[in-house]
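This document starts with one chain, in the form predicted on its own, laid out as structure tokens.
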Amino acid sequence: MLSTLPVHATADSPKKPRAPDLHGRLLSSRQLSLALAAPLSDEDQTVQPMDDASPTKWHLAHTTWFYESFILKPNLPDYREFAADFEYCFNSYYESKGARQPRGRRGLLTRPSAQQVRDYRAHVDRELGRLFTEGFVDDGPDPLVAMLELGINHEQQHQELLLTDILSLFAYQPLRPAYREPQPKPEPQVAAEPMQFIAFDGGIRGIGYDGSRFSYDNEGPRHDVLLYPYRLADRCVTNGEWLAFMEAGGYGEPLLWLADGWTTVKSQAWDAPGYWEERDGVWHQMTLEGLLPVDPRAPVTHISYYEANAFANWAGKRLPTEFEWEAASAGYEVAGNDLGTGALRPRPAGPGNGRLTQMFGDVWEWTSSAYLPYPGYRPAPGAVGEYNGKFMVSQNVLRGGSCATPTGHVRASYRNFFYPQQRWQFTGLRLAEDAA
């Protein structure tokens, strides 16, 4: 599951001047979500095809619940909730907050109506306009625009969980629909580059966040760590080249695996990624543009840590820290194939030319580090510390981003974290290896 959990940011700048750019961007957000939804019908933001992923219509009012809740109920004292029983049907992990429609079965309900979901939302976005319009947010305290904040980013989540789930549910479809036709392809038809590796020098480095503007708690405090001498690959992993692992027989050779992610392999019956079927001899994978032939230049995705770290024993490499992805991503502009160029699965690399590419967008990059807090962490007080600090436990870090992440959304500090057994989401990997 994706952080959703409390801010560590300060204003840097006069919070009259901020406000209005942080509406813009409140706004903008807000009318996302309803655009990612636009393609589907009401029946499809219905449904739940398993524990892991949400219905459409779920993600819509849960973010929509968060504002209501932590947002306009505390700081608008004229506030009139919408609905009060949509605190039950769209509270997600807040403990705090009180019961609520347990996760898998969310897909049951079919009340409130997709409509309602829609009128919820444009009641709560005209009164979130109240706090600016009346001067709640210039004149009020830091806390409020922290929050605020927090809601955009909440939702930015969201929105990428909105695309892969449905993704999963298409894919349970045997009409196999598409979220969207299939767009062409700018890209040549070429073989990818073969993979080179990129040398970095050990020694102590700091990690975590360091700036003034937004951050999830669990991206601090920051602290130095120490690193050896190691290569990181200039790209990810390739369809290519993870087809290669499947013909050599690494779904069935149980040194490569982990024990528990041998068991899975087992009990799965899995032999290819997520969304792989084989038609006629040729594998094809189903995505947001349908059911298509795997690109082999493209980054293998849907994978879960299991099969990332029995193809890195496979290659003879291993996966690489998060402390070490990191530390290589200094001086790389945060930008690449996320939502924003509107490709909607991930893209072959370019020419690496001694650096490296695809750190941030395309596919989440498995690490072999454990989802752990940081020295001297601690969690937010209050319902919104809920998630990070109680979420450190057996699952690992992701990062850098998808296809699917919303522009601005991710920093190289970013810490996403999913169990070692799921791969619904858009995941891959990079390969590391000792230098020394």
Contents of the next structure:
Number of protein chains: 4
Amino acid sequence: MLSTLPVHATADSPKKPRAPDLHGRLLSSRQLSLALAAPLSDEDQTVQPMDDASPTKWHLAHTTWFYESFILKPNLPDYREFAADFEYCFNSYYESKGARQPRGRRGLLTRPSAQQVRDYRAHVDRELGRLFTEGFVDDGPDPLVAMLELGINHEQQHQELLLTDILSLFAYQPLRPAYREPQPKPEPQVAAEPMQFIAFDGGIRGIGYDGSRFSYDNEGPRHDVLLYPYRLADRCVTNGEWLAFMEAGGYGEPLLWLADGWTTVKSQAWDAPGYWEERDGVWHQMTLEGLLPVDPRAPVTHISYYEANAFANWAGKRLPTEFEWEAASAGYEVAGNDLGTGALRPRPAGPGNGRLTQMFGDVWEWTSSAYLPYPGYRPAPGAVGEYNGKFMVSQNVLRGGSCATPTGHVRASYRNFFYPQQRWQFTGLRLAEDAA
Amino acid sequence: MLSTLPVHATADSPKKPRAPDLHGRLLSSRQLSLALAAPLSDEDQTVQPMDDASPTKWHLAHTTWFYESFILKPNLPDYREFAADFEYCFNSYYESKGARQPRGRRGLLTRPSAQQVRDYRAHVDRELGRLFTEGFVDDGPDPLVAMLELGINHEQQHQELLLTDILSLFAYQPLRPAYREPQPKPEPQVAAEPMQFIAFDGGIRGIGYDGSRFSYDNEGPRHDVLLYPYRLADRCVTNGEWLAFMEAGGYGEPLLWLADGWTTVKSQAWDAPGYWEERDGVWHQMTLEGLLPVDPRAPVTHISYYEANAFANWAGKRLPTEFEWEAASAGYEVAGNDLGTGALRPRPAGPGNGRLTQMFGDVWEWTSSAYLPYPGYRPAPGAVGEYNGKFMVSQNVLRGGSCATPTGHVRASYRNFFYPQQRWQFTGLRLAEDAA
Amino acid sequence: MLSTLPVHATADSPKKPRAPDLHGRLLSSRQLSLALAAPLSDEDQTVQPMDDASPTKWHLAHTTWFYESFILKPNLPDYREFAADFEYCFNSYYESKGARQPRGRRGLLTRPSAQQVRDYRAHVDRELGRLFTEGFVDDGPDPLVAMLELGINHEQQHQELLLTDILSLFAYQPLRPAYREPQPKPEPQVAAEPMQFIAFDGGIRGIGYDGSRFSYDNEGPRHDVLLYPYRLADRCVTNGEWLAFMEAGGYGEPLLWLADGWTTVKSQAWDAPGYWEERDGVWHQMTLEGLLPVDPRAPVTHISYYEANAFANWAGKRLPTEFEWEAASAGYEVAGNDLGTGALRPRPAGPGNGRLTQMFGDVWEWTSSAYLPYPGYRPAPGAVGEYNGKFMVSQNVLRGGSCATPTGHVRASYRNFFYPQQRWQFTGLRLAEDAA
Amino acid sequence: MLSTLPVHATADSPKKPRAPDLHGRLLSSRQLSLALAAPLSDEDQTVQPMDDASPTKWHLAHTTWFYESFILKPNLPDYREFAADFEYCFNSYYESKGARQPRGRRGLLTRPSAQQVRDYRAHVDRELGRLFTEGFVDDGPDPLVAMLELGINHEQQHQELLLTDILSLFAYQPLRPAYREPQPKPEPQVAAEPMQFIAFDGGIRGIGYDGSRFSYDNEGPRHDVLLYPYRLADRCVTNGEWLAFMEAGGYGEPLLWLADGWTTVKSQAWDAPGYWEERDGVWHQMTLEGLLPVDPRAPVTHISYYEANAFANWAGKRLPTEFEWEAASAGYEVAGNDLGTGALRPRPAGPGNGRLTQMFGDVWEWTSSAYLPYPGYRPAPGAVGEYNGKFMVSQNVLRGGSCATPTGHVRASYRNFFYPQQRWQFTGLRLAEDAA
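To complete the pair, please output the form predicted in complex with another copy of the chain; the form predicted on its own was given just before.
In what comes next, the whole complex appears, and the chain from above leads the way.
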């Protein structure tokens, strides 16, 4: 993802981000990654369970390489590279940066060791500090500030992935280890509030980021879209509602499914969301706190787009477009059950009282919108131009962040994207319908 | 695809399609399929070269089964099924019609024989005639007329596939057989006219079918979209322009490609459009007239969405959206180099003189739009509801028809769709750019 | 397979094969192939159901190419090649003859047509006739006679394959067509005679071909092996006995199986021999006469080596070695239920009365011997040296011929070989045990 | 592999193995495994590079589980299982012991941790000690002694695998780490001694183990075979000779190869032995001491059976049978460059002076013999019966041990076996020829 700061944020920014504040945010972001890795052994941090999920160690190193490659080398004149081989090891997908360890083999890298990666982080953090103390940022050009903002946001994305990827690893293990000990959950096991639909007018709406802070290039350019009147559910679909879908034979009825979805259901033998397993007649789900009984009031999660779409068909509803979602979010505070709450799992919604709940945090909400460029979108030149644009095919947009998203990372205009069959993220759904 | 006739065509139709005319069109559609198969031996008609491409014999039988299953059985009281096993053999993908021969194994069906399939066609054609002569259509309900229109349009789609699929089969064969002998091509081998861009205003535009004749359900509901000003090339990209892209290293430069596209280029070792092969230093392309030298002035064809997108990036342009394409087509006659010209290949464009050329016929034009439902779209209940809606994920829309599309089949609102890696159809591209 | 005639047959041959007799045998062998193909439509003859099984048309052409390439071109001075492309199309695996149609794509060749292949055969047959009438054989060198013998034997092998491959194709088809109409089977449905074991002494035995007629190179050199005393069952294992194995849970008990076999059973979901399917509670098997109820008294067939080995373990017995089998066959006439009987299926054994039955014909009998060269074996130089030797790894030897083997093709020393998972041939088993 | 001690060792053993000696050997075997793992980080010990190669940690745990499951649980009345889940995690392939972690997913087990595995080892070692100190072995039945011998030998096999598997892992890593620092190699870089062939008589030879110590069940029963006169090379084929094969185009000449071998060469793009890579025009090979230049005098290693066979064809020789190898080894001391020398790599042969060299140690020598049961072989009942017999198909026998084989593990009668395409072991070849 390319920071759009050079293009539209700093241009009209009322107040330039000040270096000390930026340095502080940078440092705390760097520390958060280490804190998230802390409960894990070096062994846990090394293994890759599947192509989509990278090792913790790789996340820790890749985010560091990003600073080294895109910030320190071009901007700190006497910067000394930590180790020549690390670019090969920890480049993710930047073709312009040359050959790299194949994605599916990131888990073979027992060397460099986790300790070397921590040393790498310390080295790069020190050198990033020099950028500030030696005046490069204060006096520096705006593009450097923009790149540092991008570095922070990039690392935040990997913090979420670190958690979802370690969950994937632990879910594959016979011992079903917990990332942390289960926390008490005082909520009574009563049913969720009935789902309510809230109406929104149609008309022309502005879509895309229009603020003065950081945003990704794929959130712009800001532009108008024409919406028809619609209604959105005031909360996400719950596990309890999903169980009703399952009991009604939802996974066995082809007419509910997209053709590709049905093929996947059959070939993968799906009969429940990801990480669900039945033990003694009770459905459990693998979580960061280990294997726990499914809470019927909490939002369903680890579902693919195919499943979200089939559920909506079964319910006689549909998924919202990303534009409907963004327009509806206007006036809502960007706050919710994100990583900052420490819950590490989606939580039941409170009463809506005529307003949307769970818009931010809990689960990424699948939209019916394909991930495509906005009118006038152009990727930036150079390596960071590979950030977002090259993925704009065959994926769907998700909105709102999840229980694993670092606080402050998402916005109303934030666009996440995954392939329709993927479900190892904290993905869920909110229903919509036409208002006409 | 579900006919939308019951819903919005017949409702406001000024004049109901009359049965005799309908019967005549039906008969000539049925005869066209046989005429297209006539140059092929029974052996040619039996083999399946890859999962995407079905045998001629299967097309002949499947379109017949469609009439038998959706029209004759429900509407002709004393209809006698031709053979009980044929539903299993020739159902394509209708889950509601039960188990069927797996798609990739359609080519194993040496029985029923091609002759039996021809007998099957004759039987069904006779019985369809009884629908008319015994008064079922004249007095019949509108849904039957709508289904007959759907049957004709369905068969037209398979007529195009019959040609592209036999081309695929012949392209795999070492003898590179010709579907028909090459026809003389009197055009001088001079360069194409320079590409011109024609400007279109932005604003709110109506999209989707709004006429009173047949259309597919995915062309509606008619609705408004908001467009920004744009320009469209007055003709399709030519083979000559594509050769320039190849010579500039287009297939070797990852930064031009979508990530999935680049993966495909490497894994498939693509270095040219489909069916191209170099012989003695000259690029040839397999065509329905056999292996022929590439004509630099004709539109490039047999390209994937990935390639179309990469070419547009290289040219500093983009692909149009399907809405831009449809809005631009307003006022143009639906006519061009389709199957009716007998050319069986895309032909060079004439001079544009400030107007768009090649909008209909020649090649299906990839758009940047994902294939998604229009606002308010609902698939019909029942088996024909499986026609279009269940494919609305991971595919892109193409517009305008090709040199293999039967005359009268497409419209300005017509939406074709394929996966981004597919290129055995007559697919090409037209460039677009922002006008701002 | 290389004829060993040049090396040891003709050297000590008491009487050289005379040309007229050879020409007669050649002609009748050529006619037999056409007769076997006669019940099949051109469509049937074109399609390939799986990599192992080639189309009928390909067999007809390949055996013809063999004569053209190895006999006519080198020996008939003014021979005119029928068509230049046919070597590419119909070479099987001779690396020394250059590139060829990939094995798994033989079924894509709708051109050349079946009629062209028949014309090709007629052309080559005429030219082979000239070899005789113009005196090349009579006066010719012994190697030419040897090559003609090899050509006949080579075609006989493909005659058997033609039948097993068309059975494979028909078994994949939903209509389960019959190669020919079922013949009446007058045998009463009574149980088979109890299996008896016949003892054979140990000691040094001569193994390999020692006659003066044609044999394959892999049957020599004749050499001594040391055997321990053993016993052989007087007949093959029957379907009834196999049903008992199935009912005892044989396909579900891993300890009975070789590790590779168990992996195959699970991955292929095998629970019965090849072509078996249960209909209304009765086991049927696809045969050249269509889908028929399993005859409990007939030899089980279409079993892999893995299955044969598991059955023997379950029965507390073992498979014989190929040396035990060959030594035991001494004194038995090479005759049985082969292609010449016209039965086209394995038949129940008659009473053994203390002698072995079913040694020749009915089913190829899996032995426990790996397919390896005999001491002193050397492949011939040149293309025919690729006949047998290059397959001597990972396969097991089978002995005795089957109901699809042309009369006169096999000998006591004849070694057939297949991979342990293959079962589309008429394969079965005979039990053995140590005599000590 | 089942110990045959109960059957033929203890029966005629002149002196029963005494418990104290056995305990001492057991302890030092247990300590050797830990010593081999000592240079590796916990991360190194966790990852699995491919299905064939297991993680170090898994080897350490599996060998421990073997003692727990087959010895402690059945023989130590109050034995307390270390952890209930470990049987699932660390059972290798014993179907009779129930479900287990799939082989290709052994590397996902970050839990239990390497430290827990070391604790597991300590626990089991203590309890094995109690077997001795509490008198179970001294007074115990012979089968327990046999099982303890089997446990030691089983662990020795895994010690060799531990080394070859970590080499495989390190070879996949971009940093090409060394298991240990390269040791000085004082040998001058001169050519190897010319290869000499030593003649052996034919006749009847006894094959299989006939001593009174431990051997595997697949080494018996002792039996006679008939050999023809033959000659064996006095040393293994060297890297220098292999380079000559490569330079002569050996990897590009299909007529030298078995058909399956040629398919593998093409699909795997093999052009050199395993772990070879060219750097700056010099061939290097990945070793336990990292990436080093190939020593032309040392035996070639990491070659498949296909390659060994092709080389022998190219050289106009053949591979020996396992019987020829074993008969030739008579009178030679079982000693050589095994794990005990500490070389960790094959070393150049010294002068033969008319005698065979390198028969034991250096490289496992591929023989032309398929891995099959000896006459009269029967696997033992119960789980240990799954040790050897179930692998007796599609593999070839190798003889003599390698530089990674623990001292004392092999014998003249020892039969190792691998699939013909495998080459991650220290595999090499010795040429043979007929003497006639």
